[in-house]
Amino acid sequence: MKLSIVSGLKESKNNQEKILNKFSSLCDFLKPLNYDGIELSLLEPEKIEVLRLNEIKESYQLEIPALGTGGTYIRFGYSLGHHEEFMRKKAIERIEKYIEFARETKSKVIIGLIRGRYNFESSAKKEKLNIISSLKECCRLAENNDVILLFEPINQFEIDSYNTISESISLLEEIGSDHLKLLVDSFHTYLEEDPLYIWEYMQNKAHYVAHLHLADDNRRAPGTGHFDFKSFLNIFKNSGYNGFASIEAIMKPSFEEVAKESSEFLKMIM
(Lines of atoms letter the chains of each structure in order from A and count residues from 1; the text may use other names and numbers.)
(Lines give C-alpha, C1' and ligand atoms only; values in the text may rest on other atoms or scores of the structure.)
(Ligands and ions follow the chains in the order given, each with its own letter.)
Protein backbone atom coordinates (compact mmCIF):
# COMPACT_ATOMS: atom_id res chain seq x y z
CA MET A 1 0.00 0.00 0.00
CA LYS A 2 1.30 3.43 -0.98
CA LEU A 3 1.00 6.67 0.99
CA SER A 4 -0.02 10.12 -0.22
CA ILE A 5 -1.44 13.33 1.21
CA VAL A 6 -3.85 15.92 -0.14
CA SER A 7 -2.66 19.40 -1.06
CA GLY A 8 -3.75 22.27 -3.27
CA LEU A 9 -1.58 24.38 -5.58
CA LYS A 10 -3.70 27.58 -5.72
CA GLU A 11 -3.55 27.37 -9.50
CA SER A 12 -6.41 29.86 -9.92
CA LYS A 13 -4.47 32.63 -8.16
CA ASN A 14 -0.81 31.92 -8.90
CA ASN A 15 1.32 32.11 -12.03
CA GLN A 16 3.06 29.02 -13.42
CA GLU A 17 6.31 29.55 -11.57
CA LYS A 18 4.57 29.81 -8.21
CA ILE A 19 2.42 26.76 -8.96
CA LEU A 20 5.38 24.64 -9.99
CA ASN A 21 7.58 25.91 -7.16
CA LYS A 22 4.83 24.99 -4.70
CA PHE A 23 4.62 21.49 -6.15
CA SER A 24 8.39 21.09 -6.15
CA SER A 25 8.57 22.17 -2.50
CA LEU A 26 5.88 19.64 -1.60
CA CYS A 27 7.82 16.87 -3.32
CA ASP A 28 11.04 17.91 -1.60
CA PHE A 29 9.35 17.88 1.81
CA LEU A 30 7.31 14.68 1.46
CA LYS A 31 9.81 12.35 -0.23
CA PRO A 32 12.04 11.92 2.88
CA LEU A 33 8.90 11.18 4.93
CA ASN A 34 8.26 8.03 2.85
CA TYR A 35 5.37 9.45 0.85
CA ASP A 36 4.80 7.90 -2.56
CA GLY A 37 2.54 10.58 -3.97
CA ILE A 38 0.62 13.83 -3.64
CA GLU A 39 -3.13 13.90 -4.19
CA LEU A 40 -4.01 17.26 -5.70
CA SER A 41 -7.14 19.21 -4.79
CA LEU A 42 -7.61 21.47 -7.81
CA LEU A 43 -10.09 24.05 -9.06
CA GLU A 44 -8.82 24.71 -12.58
CA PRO A 45 -6.35 21.99 -13.61
CA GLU A 46 -6.20 23.32 -17.16
CA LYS A 47 -4.20 26.31 -15.84
CA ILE A 48 -1.27 24.07 -14.88
CA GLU A 49 1.57 23.24 -17.29
CA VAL A 50 1.18 19.52 -17.00
CA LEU A 51 4.39 18.59 -18.82
CA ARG A 52 6.52 20.55 -16.36
CA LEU A 53 4.53 19.17 -13.44
CA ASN A 54 5.20 15.65 -14.67
CA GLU A 55 8.89 16.37 -14.98
CA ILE A 56 9.00 17.44 -11.34
CA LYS A 57 7.08 14.46 -9.96
CA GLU A 58 9.14 12.03 -12.01
CA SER A 59 12.37 13.59 -10.81
CA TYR A 60 11.26 12.74 -7.25
CA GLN A 61 9.79 9.38 -8.27
CA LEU A 62 6.41 10.43 -6.89
CA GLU A 63 2.88 9.96 -8.24
CA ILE A 64 -0.28 12.05 -8.39
CA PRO A 65 -2.73 9.28 -7.47
CA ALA A 66 -5.96 11.29 -7.57
CA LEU A 67 -7.50 14.69 -8.25
CA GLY A 68 -10.03 16.28 -5.90
CA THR A 69 -12.94 18.03 -7.64
CA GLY A 70 -14.96 19.33 -4.69
CA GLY A 71 -13.83 22.91 -5.28
CA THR A 72 -15.95 23.00 -8.44
CA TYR A 73 -19.10 22.67 -6.35
CA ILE A 74 -17.93 24.82 -3.46
CA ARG A 75 -16.65 27.71 -5.62
CA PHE A 76 -18.96 27.64 -8.67
CA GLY A 77 -22.01 25.72 -7.46
CA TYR A 78 -21.84 23.29 -10.40
CA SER A 79 -23.04 19.80 -9.53
CA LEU A 80 -23.95 16.54 -11.20
CA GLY A 81 -27.36 16.44 -9.52
CA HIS A 82 -28.35 20.09 -9.94
CA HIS A 83 -32.01 20.75 -10.77
CA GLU A 84 -30.93 23.08 -13.60
CA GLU A 85 -29.61 21.37 -16.72
CA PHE A 86 -27.16 24.22 -17.41
CA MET A 87 -25.46 23.70 -14.04
CA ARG A 88 -25.23 19.94 -14.59
CA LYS A 89 -23.63 20.50 -18.00
CA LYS A 90 -21.12 22.91 -16.47
CA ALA A 91 -20.22 20.29 -13.84
CA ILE A 92 -19.66 17.66 -16.55
CA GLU A 93 -17.54 20.14 -18.53
CA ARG A 94 -15.40 20.71 -15.44
CA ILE A 95 -15.05 16.95 -14.86
CA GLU A 96 -13.85 16.65 -18.45
CA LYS A 97 -11.04 19.11 -17.67
CA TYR A 98 -10.01 17.00 -14.69
CA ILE A 99 -10.14 13.86 -16.83
CA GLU A 100 -7.90 15.43 -19.49
CA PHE A 101 -5.41 16.45 -16.79
CA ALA A 102 -5.62 13.00 -15.18
CA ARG A 103 -4.90 11.33 -18.51
CA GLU A 104 -1.58 13.19 -18.71
CA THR A 105 -0.62 12.71 -15.05
CA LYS A 106 -1.83 9.08 -14.79
CA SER A 107 -4.22 10.06 -12.00
CA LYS A 108 -7.74 9.12 -10.97
CA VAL A 109 -10.59 11.66 -10.64
CA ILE A 110 -12.73 11.85 -7.50
CA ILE A 111 -16.51 12.20 -7.64
CA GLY A 112 -17.43 13.48 -4.18
CA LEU A 113 -18.92 16.84 -3.29
CA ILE A 114 -19.38 17.66 -6.97
CA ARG A 115 -22.56 15.60 -7.01
CA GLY A 116 -24.09 18.46 -4.95
CA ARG A 117 -26.85 18.89 -2.39
CA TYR A 118 -30.58 18.62 -2.96
CA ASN A 119 -32.42 21.86 -3.75
CA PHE A 120 -35.80 22.73 -2.24
CA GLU A 121 -37.06 23.56 -5.74
CA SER A 122 -36.41 19.98 -6.82
CA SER A 123 -36.78 16.59 -5.12
CA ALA A 124 -34.41 13.94 -3.81
CA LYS A 125 -35.68 11.43 -6.36
CA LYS A 126 -35.21 13.82 -9.29
CA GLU A 127 -31.74 14.94 -8.28
CA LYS A 128 -30.63 11.35 -7.69
CA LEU A 129 -31.72 10.55 -11.24
CA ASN A 130 -29.75 13.60 -12.39
CA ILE A 131 -26.64 12.30 -10.62
CA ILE A 132 -26.98 8.92 -12.32
CA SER A 133 -27.48 10.48 -15.74
CA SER A 134 -24.56 12.92 -15.30
CA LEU A 135 -22.31 10.21 -13.93
CA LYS A 136 -22.97 8.01 -16.95
CA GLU A 137 -21.76 10.87 -19.18
CA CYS A 138 -18.68 11.33 -16.99
CA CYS A 139 -17.97 7.61 -17.28
CA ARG A 140 -18.18 7.86 -21.05
CA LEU A 141 -15.57 10.64 -20.97
CA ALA A 142 -13.40 8.63 -18.58
CA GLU A 143 -13.60 5.53 -20.79
CA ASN A 144 -12.59 7.56 -23.86
CA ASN A 145 -9.52 8.84 -22.00
CA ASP A 146 -8.74 5.62 -20.08
CA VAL A 147 -9.08 7.38 -16.73
CA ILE A 148 -10.60 5.90 -13.55
CA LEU A 149 -13.30 7.82 -11.68
CA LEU A 150 -13.49 7.34 -7.91
CA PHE A 151 -16.94 7.55 -6.34
CA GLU A 152 -16.79 8.59 -2.68
CA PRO A 153 -19.49 7.91 -0.09
CA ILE A 154 -19.70 11.09 2.02
CA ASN A 155 -21.48 11.56 5.35
CA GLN A 156 -25.02 12.93 5.50
CA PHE A 157 -23.94 16.17 7.18
CA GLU A 158 -22.04 17.22 4.05
CA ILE A 159 -24.07 15.73 1.21
CA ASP A 160 -27.53 14.27 0.64
CA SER A 161 -26.88 11.29 -1.61
CA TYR A 162 -24.95 8.02 -1.44
CA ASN A 163 -23.77 8.43 2.14
CA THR A 164 -22.94 4.77 2.74
CA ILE A 165 -20.63 2.27 1.12
CA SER A 166 -23.50 -0.12 0.29
CA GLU A 167 -25.52 2.63 -1.46
CA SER A 168 -22.47 3.60 -3.46
CA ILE A 169 -21.69 0.04 -4.49
CA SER A 170 -25.29 -0.35 -5.70
CA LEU A 171 -24.75 2.74 -7.85
CA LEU A 172 -21.50 1.36 -9.27
CA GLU A 173 -23.29 -1.84 -10.18
CA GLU A 174 -26.12 0.11 -11.81
CA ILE A 175 -23.70 2.23 -13.88
CA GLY A 176 -21.68 -0.84 -14.83
CA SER A 177 -18.51 0.90 -15.99
CA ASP A 178 -15.03 -0.59 -15.54
CA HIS A 179 -13.81 3.00 -15.20
CA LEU A 180 -15.89 3.76 -12.09
CA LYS A 181 -14.45 2.51 -8.79
CA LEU A 182 -14.99 3.17 -5.10
CA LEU A 183 -13.11 5.53 -2.79
CA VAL A 184 -13.48 4.70 0.91
CA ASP A 185 -12.78 7.41 3.49
CA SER A 186 -12.16 6.38 7.11
CA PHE A 187 -13.87 9.51 8.51
CA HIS A 188 -17.08 9.04 6.52
CA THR A 189 -16.98 5.32 7.35
CA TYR A 190 -16.83 6.20 11.05
CA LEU A 191 -19.84 8.53 10.80
CA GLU A 192 -22.08 6.46 8.53
CA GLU A 193 -21.40 2.76 8.99
CA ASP A 194 -22.55 0.31 11.67
CA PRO A 195 -19.44 -0.72 13.63
CA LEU A 196 -20.95 -4.14 14.36
CA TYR A 197 -20.77 -5.37 10.79
CA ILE A 198 -18.84 -2.86 8.63
CA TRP A 199 -15.50 -4.69 8.91
CA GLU A 200 -16.88 -7.98 7.60
CA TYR A 201 -18.89 -6.17 4.94
CA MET A 202 -15.81 -4.31 3.67
CA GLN A 203 -13.83 -7.55 3.53
CA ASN A 204 -16.38 -8.85 1.03
CA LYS A 205 -16.49 -5.61 -0.97
CA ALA A 206 -12.81 -4.58 -0.94
CA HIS A 207 -12.45 -5.48 -4.62
CA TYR A 208 -14.56 -2.42 -5.52
CA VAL A 209 -12.05 -0.06 -3.89
CA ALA A 210 -9.36 1.78 -5.86
CA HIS A 211 -8.40 4.55 -3.43
CA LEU A 212 -8.50 5.31 0.31
CA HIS A 213 -8.76 8.53 2.32
CA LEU A 214 -7.48 8.61 5.88
CA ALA A 215 -8.55 10.91 8.71
CA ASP A 216 -9.28 10.07 12.33
CA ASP A 217 -12.74 10.27 13.94
CA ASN A 218 -12.00 13.92 14.83
CA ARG A 219 -11.06 14.53 11.17
CA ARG A 220 -7.50 15.24 12.16
CA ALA A 221 -4.34 13.24 11.47
CA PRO A 222 -4.56 9.45 11.86
CA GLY A 223 -3.61 8.52 15.41
CA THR A 224 -5.02 11.65 17.05
CA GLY A 225 -8.44 10.10 17.72
CA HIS A 226 -9.95 6.67 18.31
CA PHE A 227 -10.56 5.19 14.85
CA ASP A 228 -9.28 1.62 14.43
CA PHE A 229 -6.91 2.19 11.51
CA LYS A 230 -5.17 -1.13 11.96
CA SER A 231 -8.38 -3.11 11.34
CA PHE A 232 -9.44 -0.74 8.57
CA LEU A 233 -6.17 -0.92 6.64
CA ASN A 234 -5.67 -4.65 7.20
CA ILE A 235 -8.92 -5.33 5.36
CA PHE A 236 -7.45 -3.85 2.19
CA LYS A 237 -3.93 -5.10 2.79
CA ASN A 238 -5.23 -8.67 3.17
CA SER A 239 -7.34 -8.33 0.02
CA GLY A 240 -4.21 -7.57 -2.02
CA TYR A 241 -4.90 -3.85 -2.35
CA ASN A 242 -1.78 -2.11 -3.67
CA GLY A 243 -3.18 1.36 -4.33
CA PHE A 244 -2.90 4.59 -2.36
CA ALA A 245 -4.01 5.56 1.12
CA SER A 246 -4.16 9.35 1.12
CA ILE A 247 -4.19 11.61 4.18
CA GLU A 248 -7.20 13.91 3.87
CA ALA A 249 -7.48 15.55 7.26
CA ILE A 250 -7.77 18.98 8.84
CA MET A 251 -4.23 20.29 8.46
CA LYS A 252 -3.77 21.51 12.03
CA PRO A 253 -1.52 22.51 13.65
CA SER A 254 0.09 22.63 10.18
CA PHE A 255 0.36 20.67 6.95
CA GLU A 256 3.94 19.77 7.83
CA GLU A 257 3.03 18.44 11.28
CA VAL A 258 0.10 16.41 9.93
CA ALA A 259 2.31 14.92 7.21
CA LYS A 260 5.02 13.93 9.70
CA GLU A 261 2.66 12.58 12.37
CA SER A 262 0.60 10.59 9.89
CA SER A 263 3.63 8.97 8.29
CA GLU A 264 5.09 8.00 11.65
CA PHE A 265 1.79 6.63 12.98
CA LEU A 266 1.00 4.56 9.88
CA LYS A 267 4.52 3.16 9.76
CA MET A 268 4.10 2.07 13.39
CA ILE A 269 0.79 0.21 12.94
CA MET A 270 1.36 -1.39 9.52
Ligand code: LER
The other form holds:
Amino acid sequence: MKLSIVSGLKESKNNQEKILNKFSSLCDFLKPLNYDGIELSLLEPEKIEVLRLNEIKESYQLEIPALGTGGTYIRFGYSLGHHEEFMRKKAIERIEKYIEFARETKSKVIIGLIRGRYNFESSAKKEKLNIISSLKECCRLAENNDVILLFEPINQFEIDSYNTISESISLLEEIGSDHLKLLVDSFHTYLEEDPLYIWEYMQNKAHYVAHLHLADDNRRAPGTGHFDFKSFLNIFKNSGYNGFASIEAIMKPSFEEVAKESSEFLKMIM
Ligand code: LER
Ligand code: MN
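Having seen the form predicted alone, could you give me the form predicted together with L-Erythrulose (LER)?
Up next: the whole complex, starting with the chain shown before.
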Protein backbone atom coordinates (compact mmCIF):
# COMPACT_ATOMS: atom_id res chain seq x y z
CA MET A 1 0.00 0.00 0.00
CA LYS A 2 1.30 3.44 -0.91
CA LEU A 3 1.11 6.54 1.28
CA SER A 4 0.04 10.05 0.33
CA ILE A 5 -1.31 13.19 1.99
CA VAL A 6 -3.80 15.83 0.86
CA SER A 7 -2.68 19.35 0.06
CA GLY A 8 -3.85 22.29 -2.02
CA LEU A 9 -1.73 24.54 -4.25
CA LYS A 10 -3.83 27.75 -4.02
CA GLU A 11 -3.88 27.77 -7.84
CA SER A 12 -6.76 30.27 -7.99
CA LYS A 13 -4.78 32.93 -6.12
CA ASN A 14 -1.12 32.26 -6.84
CA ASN A 15 0.87 32.86 -10.00
CA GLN A 16 2.47 29.93 -11.84
CA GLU A 17 5.88 30.22 -10.17
CA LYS A 18 4.31 30.23 -6.72
CA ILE A 19 2.12 27.21 -7.55
CA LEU A 20 5.04 25.19 -8.85
CA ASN A 21 7.33 26.28 -5.99
CA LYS A 22 4.70 25.20 -3.49
CA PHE A 23 4.49 21.78 -5.19
CA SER A 24 8.30 21.43 -5.26
CA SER A 25 8.62 22.21 -1.57
CA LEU A 26 5.86 19.72 -0.74
CA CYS A 27 7.74 17.04 -2.69
CA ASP A 28 10.98 18.00 -0.99
CA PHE A 29 9.44 17.75 2.45
CA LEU A 30 7.36 14.58 1.94
CA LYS A 31 9.79 12.37 0.01
CA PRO A 32 12.15 11.74 2.98
CA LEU A 33 9.12 10.98 5.19
CA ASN A 34 8.35 7.89 3.07
CA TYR A 35 5.46 9.39 1.12
CA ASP A 36 4.79 7.97 -2.35
CA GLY A 37 2.44 10.70 -3.47
CA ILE A 38 0.53 13.92 -2.89
CA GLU A 39 -3.24 14.05 -3.34
CA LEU A 40 -4.16 17.48 -4.67
CA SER A 41 -7.29 19.25 -3.57
CA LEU A 42 -7.87 21.72 -6.41
CA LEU A 43 -10.34 24.40 -7.44
CA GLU A 44 -9.15 25.35 -10.93
CA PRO A 45 -6.79 22.65 -12.23
CA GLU A 46 -6.68 24.29 -15.68
CA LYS A 47 -4.68 27.17 -14.12
CA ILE A 48 -1.73 24.85 -13.46
CA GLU A 49 0.94 24.19 -16.09
CA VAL A 50 0.54 20.46 -15.97
CA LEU A 51 3.67 19.54 -17.95
CA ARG A 52 5.87 21.47 -15.53
CA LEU A 53 4.05 19.93 -12.56
CA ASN A 54 4.66 16.47 -14.02
CA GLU A 55 8.37 17.20 -14.44
CA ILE A 56 8.65 18.07 -10.74
CA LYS A 57 6.60 15.04 -9.66
CA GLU A 58 8.72 12.72 -11.79
CA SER A 59 12.00 14.21 -10.59
CA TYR A 60 11.00 13.16 -7.05
CA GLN A 61 9.48 9.85 -8.22
CA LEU A 62 6.22 10.81 -6.56
CA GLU A 63 2.65 10.30 -7.79
CA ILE A 64 -0.50 12.42 -7.67
CA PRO A 65 -2.90 9.59 -6.88
CA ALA A 66 -6.12 11.60 -6.73
CA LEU A 67 -7.66 15.04 -7.22
CA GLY A 68 -10.14 16.43 -4.69
CA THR A 69 -13.06 18.33 -6.26
CA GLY A 70 -15.09 19.40 -3.19
CA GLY A 71 -14.01 23.06 -3.53
CA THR A 72 -16.22 23.32 -6.64
CA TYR A 73 -19.30 22.99 -4.42
CA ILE A 74 -17.92 24.87 -1.42
CA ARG A 75 -16.60 27.90 -3.36
CA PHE A 76 -18.78 28.04 -6.51
CA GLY A 77 -21.96 26.25 -5.33
CA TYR A 78 -22.01 23.98 -8.41
CA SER A 79 -23.19 20.44 -7.64
CA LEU A 80 -24.09 17.23 -9.44
CA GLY A 81 -27.50 17.13 -7.74
CA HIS A 82 -28.36 20.82 -8.21
CA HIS A 83 -32.03 21.52 -8.98
CA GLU A 84 -31.05 24.36 -11.34
CA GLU A 85 -29.92 22.88 -14.62
CA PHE A 86 -27.34 25.65 -15.16
CA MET A 87 -25.60 24.90 -11.84
CA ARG A 88 -25.68 21.12 -12.44
CA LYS A 89 -24.17 21.52 -15.92
CA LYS A 90 -21.48 23.81 -14.47
CA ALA A 91 -20.53 21.05 -12.01
CA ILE A 92 -20.16 18.55 -14.87
CA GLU A 93 -18.11 21.09 -16.86
CA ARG A 94 -15.83 21.50 -13.84
CA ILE A 95 -15.46 17.70 -13.49
CA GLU A 96 -14.41 17.62 -17.14
CA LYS A 97 -11.56 20.03 -16.30
CA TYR A 98 -10.42 17.77 -13.46
CA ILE A 99 -10.60 14.72 -15.74
CA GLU A 100 -8.49 16.43 -18.42
CA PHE A 101 -5.91 17.36 -15.81
CA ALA A 102 -6.03 13.85 -14.27
CA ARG A 103 -5.40 12.29 -17.69
CA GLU A 104 -2.06 14.15 -17.83
CA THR A 105 -1.03 13.51 -14.21
CA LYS A 106 -2.30 9.89 -14.15
CA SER A 107 -4.58 10.68 -11.21
CA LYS A 108 -8.06 9.58 -10.22
CA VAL A 109 -10.86 12.13 -9.69
CA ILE A 110 -12.88 12.20 -6.46
CA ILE A 111 -16.67 12.52 -6.46
CA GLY A 112 -17.38 13.59 -2.89
CA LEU A 113 -18.83 16.89 -1.70
CA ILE A 114 -19.45 17.94 -5.31
CA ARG A 115 -22.68 15.91 -5.13
CA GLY A 116 -23.96 18.86 -3.07
CA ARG A 117 -26.51 19.12 -0.29
CA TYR A 118 -30.23 18.79 -0.92
CA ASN A 119 -31.89 22.15 -1.45
CA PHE A 120 -35.11 23.03 0.37
CA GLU A 121 -36.59 24.37 -2.89
CA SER A 122 -36.16 20.96 -4.46
CA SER A 123 -36.89 17.41 -3.28
CA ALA A 124 -34.49 14.73 -2.08
CA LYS A 125 -35.84 12.35 -4.72
CA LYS A 126 -35.24 14.83 -7.55
CA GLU A 127 -31.75 15.74 -6.42
CA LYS A 128 -30.80 12.08 -6.07
CA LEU A 129 -31.97 11.43 -9.62
CA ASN A 130 -29.90 14.44 -10.72
CA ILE A 131 -26.84 13.00 -9.00
CA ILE A 132 -27.32 9.69 -10.81
CA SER A 133 -27.74 11.24 -14.25
CA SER A 134 -24.84 13.68 -13.70
CA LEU A 135 -22.66 10.82 -12.56
CA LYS A 136 -23.50 8.87 -15.71
CA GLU A 137 -22.36 11.87 -17.78
CA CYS A 138 -19.16 12.12 -15.73
CA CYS A 139 -18.53 8.40 -16.28
CA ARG A 140 -18.72 8.87 -20.06
CA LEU A 141 -16.14 11.69 -19.80
CA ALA A 142 -13.94 9.51 -17.57
CA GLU A 143 -14.18 6.56 -19.95
CA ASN A 144 -13.28 8.73 -22.97
CA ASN A 145 -10.18 9.99 -21.17
CA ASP A 146 -9.39 6.69 -19.43
CA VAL A 147 -9.52 8.27 -15.98
CA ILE A 148 -10.97 6.55 -12.89
CA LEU A 149 -13.63 8.37 -10.83
CA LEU A 150 -13.66 7.69 -7.08
CA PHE A 151 -17.06 7.79 -5.44
CA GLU A 152 -16.78 8.69 -1.75
CA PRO A 153 -19.45 7.89 0.87
CA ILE A 154 -19.47 10.94 3.20
CA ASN A 155 -21.06 11.26 6.64
CA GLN A 156 -24.60 12.65 7.04
CA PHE A 157 -23.45 15.80 8.85
CA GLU A 158 -21.62 16.95 5.72
CA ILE A 159 -23.82 15.65 2.91
CA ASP A 160 -27.32 14.24 2.38
CA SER A 161 -26.75 11.48 -0.15
CA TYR A 162 -24.79 8.24 -0.15
CA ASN A 163 -23.53 8.34 3.43
CA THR A 164 -22.79 4.63 3.69
CA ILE A 165 -20.56 2.21 1.84
CA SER A 166 -23.42 -0.18 0.99
CA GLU A 167 -25.61 2.58 -0.52
CA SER A 168 -22.64 3.73 -2.58
CA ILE A 169 -21.87 0.22 -3.81
CA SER A 170 -25.52 -0.16 -4.93
CA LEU A 171 -25.08 3.05 -6.95
CA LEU A 172 -21.82 1.79 -8.48
CA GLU A 173 -23.62 -1.41 -9.48
CA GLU A 174 -26.54 0.54 -10.95
CA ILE A 175 -24.22 2.72 -13.05
CA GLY A 176 -22.00 -0.20 -14.00
CA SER A 177 -18.98 1.70 -15.33
CA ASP A 178 -15.54 0.12 -14.99
CA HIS A 179 -14.23 3.69 -14.59
CA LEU A 180 -16.22 4.27 -11.39
CA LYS A 181 -14.68 2.93 -8.16
CA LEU A 182 -15.07 3.48 -4.43
CA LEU A 183 -13.08 5.70 -2.06
CA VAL A 184 -13.33 4.59 1.57
CA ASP A 185 -12.56 7.25 4.20
CA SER A 186 -11.84 5.95 7.73
CA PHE A 187 -13.50 8.99 9.35
CA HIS A 188 -16.80 8.55 7.49
CA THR A 189 -16.61 4.79 8.13
CA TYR A 190 -16.28 5.49 11.85
CA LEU A 191 -19.31 7.84 11.85
CA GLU A 192 -21.65 5.89 9.58
CA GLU A 193 -20.98 2.18 9.71
CA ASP A 194 -22.02 -0.47 12.24
CA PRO A 195 -18.83 -1.74 13.87
CA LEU A 196 -20.39 -5.20 14.32
CA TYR A 197 -20.69 -5.80 10.60
CA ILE A 198 -18.48 -3.37 8.72
CA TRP A 199 -15.17 -5.23 8.85
CA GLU A 200 -16.51 -8.42 7.29
CA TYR A 201 -18.63 -6.44 4.82
CA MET A 202 -15.63 -4.40 3.66
CA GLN A 203 -13.56 -7.54 3.26
CA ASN A 204 -16.14 -8.88 0.79
CA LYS A 205 -16.37 -5.58 -1.07
CA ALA A 206 -12.70 -4.58 -1.13
CA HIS A 207 -12.52 -5.17 -4.90
CA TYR A 208 -14.63 -2.02 -5.43
CA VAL A 209 -12.09 0.14 -3.61
CA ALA A 210 -9.46 2.13 -5.51
CA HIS A 211 -8.44 4.77 -2.92
CA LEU A 212 -8.46 5.31 0.86
CA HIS A 213 -8.62 8.43 3.04
CA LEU A 214 -7.21 8.27 6.54
CA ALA A 215 -8.19 10.41 9.52
CA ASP A 216 -8.75 9.34 13.11
CA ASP A 217 -12.15 9.47 14.86
CA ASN A 218 -11.35 13.07 15.92
CA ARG A 219 -10.47 13.83 12.29
CA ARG A 220 -6.90 14.49 13.31
CA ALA A 221 -3.82 12.51 12.27
CA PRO A 222 -4.11 8.70 12.44
CA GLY A 223 -2.96 7.56 15.89
CA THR A 224 -4.24 10.60 17.80
CA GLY A 225 -7.71 9.05 18.47
CA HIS A 226 -9.23 5.60 18.87
CA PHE A 227 -9.91 4.34 15.35
CA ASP A 228 -8.61 0.80 14.74
CA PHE A 229 -6.34 1.51 11.75
CA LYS A 230 -4.64 -1.86 11.96
CA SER A 231 -7.89 -3.79 11.33
CA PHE A 232 -9.03 -1.24 8.73
CA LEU A 233 -5.83 -1.31 6.70
CA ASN A 234 -5.37 -5.07 7.04
CA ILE A 235 -8.69 -5.64 5.27
CA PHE A 236 -7.34 -3.94 2.17
CA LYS A 237 -3.80 -5.26 2.51
CA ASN A 238 -5.05 -8.86 2.80
CA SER A 239 -7.27 -8.47 -0.23
CA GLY A 240 -4.30 -7.47 -2.38
CA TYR A 241 -5.03 -3.72 -2.45
CA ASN A 242 -1.95 -1.94 -3.78
CA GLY A 243 -3.36 1.56 -4.20
CA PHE A 244 -2.94 4.65 -2.03
CA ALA A 245 -3.94 5.50 1.52
CA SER A 246 -4.06 9.27 1.75
CA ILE A 247 -3.90 11.29 4.97
CA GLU A 248 -6.90 13.66 4.92
CA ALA A 249 -6.99 15.10 8.42
CA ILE A 250 -7.33 18.43 10.18
CA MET A 251 -3.79 19.71 9.76
CA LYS A 252 -3.22 20.71 13.38
CA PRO A 253 -0.91 21.60 14.99
CA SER A 254 0.58 21.93 11.48
CA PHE A 255 0.67 20.17 8.10
CA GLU A 256 4.32 19.27 8.73
CA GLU A 257 3.63 17.64 12.09
CA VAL A 258 0.57 15.75 10.82
CA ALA A 259 2.60 14.46 7.84
CA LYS A 260 5.48 13.36 10.04
CA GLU A 261 3.42 11.77 12.83
CA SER A 262 1.05 9.98 10.45
CA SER A 263 3.87 8.41 8.51
CA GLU A 264 5.61 7.26 11.71
CA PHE A 265 2.38 5.87 13.19
CA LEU A 266 1.43 3.95 10.05
CA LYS A 267 4.91 2.47 9.72
CA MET A 268 4.69 1.28 13.32
CA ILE A 269 1.31 -0.47 12.97
CA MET A 270 1.66 -1.91 9.47
C1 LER B 1 -15.18 15.32 3.08
O2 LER B 1 -15.61 14.99 4.33
C3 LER B 1 -14.19 14.37 2.59
O4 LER B 1 -13.87 13.40 3.20
C5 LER B 1 -13.62 14.68 1.29
O6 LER B 1 -12.75 13.68 0.92
C7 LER B 1 -14.73 14.88 0.30
O8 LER B 1 -14.35 15.18 -0.96
MN1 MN C 1 -12.42 11.95 2.48
